[in-house]
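Below, in structure tokens: the form predicted alone, a single chain.
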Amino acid sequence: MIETYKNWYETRHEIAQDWKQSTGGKVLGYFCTYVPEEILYAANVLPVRVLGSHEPQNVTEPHIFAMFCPLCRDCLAQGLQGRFDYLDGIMISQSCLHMRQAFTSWDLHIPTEFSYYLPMPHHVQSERAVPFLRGELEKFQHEVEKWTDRKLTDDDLQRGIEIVNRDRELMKSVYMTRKRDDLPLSGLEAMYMVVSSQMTDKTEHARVTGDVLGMLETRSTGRKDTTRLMILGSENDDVEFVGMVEELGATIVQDDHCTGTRYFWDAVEQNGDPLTQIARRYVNRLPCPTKDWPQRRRVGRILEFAREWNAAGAIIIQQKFCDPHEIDIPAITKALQDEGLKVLFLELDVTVPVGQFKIRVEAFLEMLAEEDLF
């Protein structure tokens, strides 16, 4: 059953096209986890996260600066190469400048029926953030209604909230099992689960995850004596990298990145005005670095994760040229080190092989192993 996640991830384009053909619904590609999927599910639109291919490319140079992060260039390349031709629309909720440029270039050069830029506030700690976003969500809802020729009621919005929340709650329950000494699933399996949830119908994803959760009660991966690590930082769906780390004798037991816990950890409260509650969730969710100011709220959550999941160390990754995380990393590194955790920092490029990092990861694990001897 767990292999289903890997299959979904590897065949995500075919699955989205099959969904579109079988349901007659629309498929929308999105570039940031601040996109309110609840409204899209209310309208029977399938949201599909636009992620890269982890392959070298040479088609984006006329459209986007080479010093922008490899992820945003890889995402744009997928569009220019026609791999997302089945999309009926695209959207972004304001995140970083680099990904916004990928969205803008896509919108200019790859025709779709619908495109939308959602002005998600950066200053989410302001008392005006929730009412501001609520107003923007109302505008977005109206545009979706015009696009789909369907009026959305509060009941529709509640249904969308319930669909997305159910999948979030099940994935969170799966993550809770990773606190056990006898780990029931690997970090790579957990990554496939979360990333595939951003590309498939959440009703079906939740059904499978409910079955997986029951199976995990008695499952063992035989990884009890491996080194327990966290992985933090920039967007990361690099299954090859995570697989390499775990082949060296470690297990990723927890994470903080936008293809992991920051995507699903916080749910929408289901009482009161639906748009207000959706806005409150996205304002108050575990933030990305572009929005984690003036107070760094992520640090406390990361330390909580490290304690509760009994991590011995952390690998902090930064996509090359990712300015928000580059500014954020020193504070998080210091906080982890003050907590007694060892930290390995790696600057990644999602379009190059991960083998170059193998020696550094091996040395890091050897250092942790030597400390355990004393």
The other form holds:
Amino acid sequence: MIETYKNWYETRHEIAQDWKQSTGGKVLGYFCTYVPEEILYAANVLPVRVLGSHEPQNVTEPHIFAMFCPLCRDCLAQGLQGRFDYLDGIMISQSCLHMRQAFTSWDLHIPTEFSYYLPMPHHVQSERAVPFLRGELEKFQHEVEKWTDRKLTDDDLQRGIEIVNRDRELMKSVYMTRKRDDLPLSGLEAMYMVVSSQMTDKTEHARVTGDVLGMLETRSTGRKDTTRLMILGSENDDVEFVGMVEELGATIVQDDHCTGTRYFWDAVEQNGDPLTQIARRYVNRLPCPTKDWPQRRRVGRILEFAREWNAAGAIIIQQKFCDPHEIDIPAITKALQDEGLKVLFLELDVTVPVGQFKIRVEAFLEMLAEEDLF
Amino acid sequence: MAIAHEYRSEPLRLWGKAKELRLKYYEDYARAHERGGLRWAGGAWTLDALPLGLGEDVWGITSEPYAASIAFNKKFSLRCLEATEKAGFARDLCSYMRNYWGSVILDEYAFPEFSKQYPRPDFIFQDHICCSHAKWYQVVSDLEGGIPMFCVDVATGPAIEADGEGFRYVEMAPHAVNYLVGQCLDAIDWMQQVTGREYHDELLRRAIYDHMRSTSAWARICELQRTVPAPLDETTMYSLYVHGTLAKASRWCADFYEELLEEVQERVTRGIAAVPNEKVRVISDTQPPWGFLKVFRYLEQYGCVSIGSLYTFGLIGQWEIKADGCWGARSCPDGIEAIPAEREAMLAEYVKYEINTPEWQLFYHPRLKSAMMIKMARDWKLDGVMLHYNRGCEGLSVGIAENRLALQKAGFPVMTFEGNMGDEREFDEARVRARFDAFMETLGMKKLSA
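Having looked at the form predicted alone, could you now put up the form predicted together with its partner chain?
Next comes the full complex, and the chain you just saw is listed first.
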């Protein structure tokens, strides 16, 4: 049953096209997890996250200057290579400059019916951010209504909120089981679960996740004496890397990624004006570093996760050239080390040098094991 | 080699004053405490009229020009960059930011004649539109043991819409105005709290007015660059636009730009050229490699004048579409009385004016920068465009590859050169000169004798 997530991840394009054919609905590709999926579900639009394929490519050089992150180039490459030709629309919610380039080049060169830039506020620690975002969500709702030729009611929005919230709650419950000593699922399985939720119909994803949650009550991976690690940093759906780490005997038990907790941890409260509540959720969610100022709220949450999930060490992994994460890393490293956690820093590219990384991860795990000796 | 001296040229009379004003700025900041005043730090893009409401003895230091000054001093810059890397920060981050952090980490001021040590600001007031803006000062605050910091997010969406080569200004939505004004009101309350000072709305009003005077006058100076021969060249413009990046909301800056405008107008009237052998005209787009400004002088050997850049025109200049369809300097209110006296209303005027800053538009979509540059290329009678693939600034390199394609499609020869505005280790001067040579050849130019 849990293998379903891997299957969805690997056949994401077929899944989306099947959905489109069977429902007659529209599919929208999005470039950042600040996109309010609730409004899209309210309009019966399927949002799918545009991610890369981790393969070398040679089509983005004329469009994106090479000092921008490999993820944005890998994402644009998918569009230029025609792998998302089934998309009816694209959108981005304002976050980092890197992903914005993938979006804008897509907008310029790959025509779709609908293209939208949502100015998500950066100053999320200001009380002024929620009213501003509410205004932007209202504009966005009107544009979606024009695109789908359908007026959205508050009931529609509530339904959209419920669909997305339900999946969030279930995934959070799955993550809670990872606190156990006898781990019921691996970090790789958890990653497949979250990333596949960004690519499939959430109603179906929640149905499977509900079943998985029941199964996890009695499941054991046999990873009782494993080295428990946390993983954090920029976008990471590098399943090959996570698989390699776990083959070495460690297990990823918690994360701070936009393909992990930052995506689903926080839910929309279901009382009052739906747009205000959606705005509140996106303003108050676990932040991307681009929005984590003036206070460093990520640090507190990361430490809390590390403590509660009993992590012995942390792997900080970032997309090469990802400035927002690069700026945060020294502060986060220090905070983790002050807490007594060892840290391994690695830099992701489109493809991962698994051999080199394996040696470094092995050395890291040996270092953690030495701590146990004394 | 052909000999070509077609135009008269002469130095700017205000050159000495420009240098004095810049140095005075760094001296005033360093000596603020000796005079019982306050020091604040923030970016050149910030809404710098706001701190001026705290009194006339409040001096700021803006980060980008300070970092550019460091970059110009290659030895000091290298020490700053290495200190930042030693502190754990990545080498591919914004090079302004890394130079600035290095100065803080080393506790050395780039102007040792005024202070040996980096003068610690009393508070930080910054904007945020680039991913690095607020994060930059979050680190400065950490490094300095917790300097109070307030940042205003100005990224409420584009102020222009472009359709191919054409573009038009769009009005800010009310919720966007409220977001910016609300943050400004909060910032004022916060400044009073952290400084213990009273806030003076009449000083804020004056600063907003001076801000409009500065940015309008600077745009008018840039407008005059349409003239053949160009009265100024790009290297000179860097030395003059800098005052706006230091203190565009100050009376001294506005007065200086109005005085400069008169002199540049007079140069136009008298046919005074920046480059006496002007044959072809180009522009660039973003920050130059500050340690290698001489590369722009190299172009003059071909009779090529770079008449400025979208960066100098559009960071400090404010523009509007005129009735005849030209892109011209945004009109400045006739007098301070035109600015509302009530705090919230004057802030609304201020943000609605400032949101139009051309450089802010670059962050949203490359088609906006392309449209502005194509407009410049046509209206300023250009023969080609140079694009700096600037490894030191992801904010202003966003979409640059698409700008290249759009400019070419519009029929303008484009030369790209890769470098770094503030890290000389990433600038290959010989290679850039070779690219300039090839570019001049494509424009049909040969080196001229002096």
